[in-house]
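Just one chain follows, in the form predicted alone, and it is written as structure tokens.
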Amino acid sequence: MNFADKVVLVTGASRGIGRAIARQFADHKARVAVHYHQNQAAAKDTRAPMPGGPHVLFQADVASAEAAQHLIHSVVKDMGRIDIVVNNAGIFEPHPIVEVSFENWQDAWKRTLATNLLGPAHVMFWAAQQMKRQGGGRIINISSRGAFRGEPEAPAYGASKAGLNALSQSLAKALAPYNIYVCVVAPGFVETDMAASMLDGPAGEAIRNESPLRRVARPEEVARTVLFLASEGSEFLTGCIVDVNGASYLRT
């Protein structure tokens, strides 16, 4: 897998499974547009061992559609174009519908749809305008296990991964005729920050054993899959999902 030439969109890129996408995209020559919402230090420290680039910070909130807009441009303008978008900025908040307020549980539900759904549909709308200009290009949502089992602690967390997964979809269909691709990659637990309190706590044995493998994904797995499916020669898995979650959900 050779990215050289390529320019690439990461963005959460601060940590996680964001970090180790853009790590792995800059091992393998991309310059990274390294994207970040309010963590500038944990972005620089995504950037500072990558090779090559050379690779740009950019700060956004993608819940905005303003903001979006203007880091899809700002890309452009600052790196020259923009061939690989990957989403994965994304949150999780709890919100179980028999515990919150009627007023927590709307703020959870629009906090998490801006961020995991509008967002991404913003980015890919600018992208995909400036890929057609280019001849083609790749996105790569991260989608989530959850928009598939449910998520009773989090249902709009659920609710926005499956969004995101029809989105991807619809977008493949309608982009295939502009050589842009479009694949979801649908994650497991992933030893992440953002997991460190379930892993670490009373559950996380539990949440091991669900896999036959004993353990939960380690970011850069999911970053490997991530590089494969915006690989030349992976163009006829445009609309597929992947799940990485070491068969501990399996659906048909």
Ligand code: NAP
Second form
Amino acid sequence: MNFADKVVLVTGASRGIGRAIARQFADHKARVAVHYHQNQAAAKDTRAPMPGGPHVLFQADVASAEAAQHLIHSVVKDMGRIDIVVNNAGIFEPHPIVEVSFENWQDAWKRTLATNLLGPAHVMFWAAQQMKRQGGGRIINISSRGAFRGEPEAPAYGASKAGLNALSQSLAKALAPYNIYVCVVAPGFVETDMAASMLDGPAGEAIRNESPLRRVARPEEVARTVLFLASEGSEFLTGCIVDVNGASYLRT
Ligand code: NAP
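Coords for the form predicted together with the named molecule, given the form predicted alone:
Next comes the full complex, this chain leading.
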């Protein structure tokens, strides 16, 4: 895979899966827009070992429509173009229906949908305008196994990812005439900050044993799938949702 001359925006690249995606794109010659929300120091750590470049840091709260618009405009202004967008930034906030107040319930739904669903929608709106002007592009969205399997502790999370799947497939159809291809990667549990408290807690072993490989995914394994979907020759996969869950949940 060779992404020479490509500019790639990875949202939520300060940590976890986004960091691995940003670094792998740089390893394959892309120039990377390393996006972060609150952790500028961590975003700098992401960038530090990346070869090539220049790779540029961008701050934005993707839950804000204005910030999402500004993010795309800033990437184009500072890096000249935008060829690939990876909507990876996301949050997971437990809000079990029989335990939380109605106020907490509403807050969790608003924050989760704003970050995990509306954020990618707004980023894609502006990225698509730019990619259309450039003659094409690639969008890869990071969803979750929870979209298919249910998220009893965090139903807004499951709904946000199911919505992201449907949004991605709608845009795969809408944008194909402009050579813009849209794919989804749906990981199961991954070794990151987001999953750390569950993986380190009493349920950790049971979670690892959900896969016959008896472990969860490494961020680099998710990143590898993203790069494949963004590479030349994978155009006809547009609209696909690729599971990266170690056979922990198989759907037909
Ligand atoms: P993580 O380690 O918690 O990192 C989350 C990233 O998202 C950080 O870079 C964070 O930025 C950014 N972010 C959070 N809220 C944001 C906002 N409002 N605006 C902009 N950026 C924001 O998460 P991860 O595990 O790498 O997850 C990455 C993606 O994979 C998410 O979409 C997640 O739902 C999905 N996923 C994860 C797992 C898993 O088990 N880890 C499983 C399935 C799917 P700052 O650090 O700068 O604040």
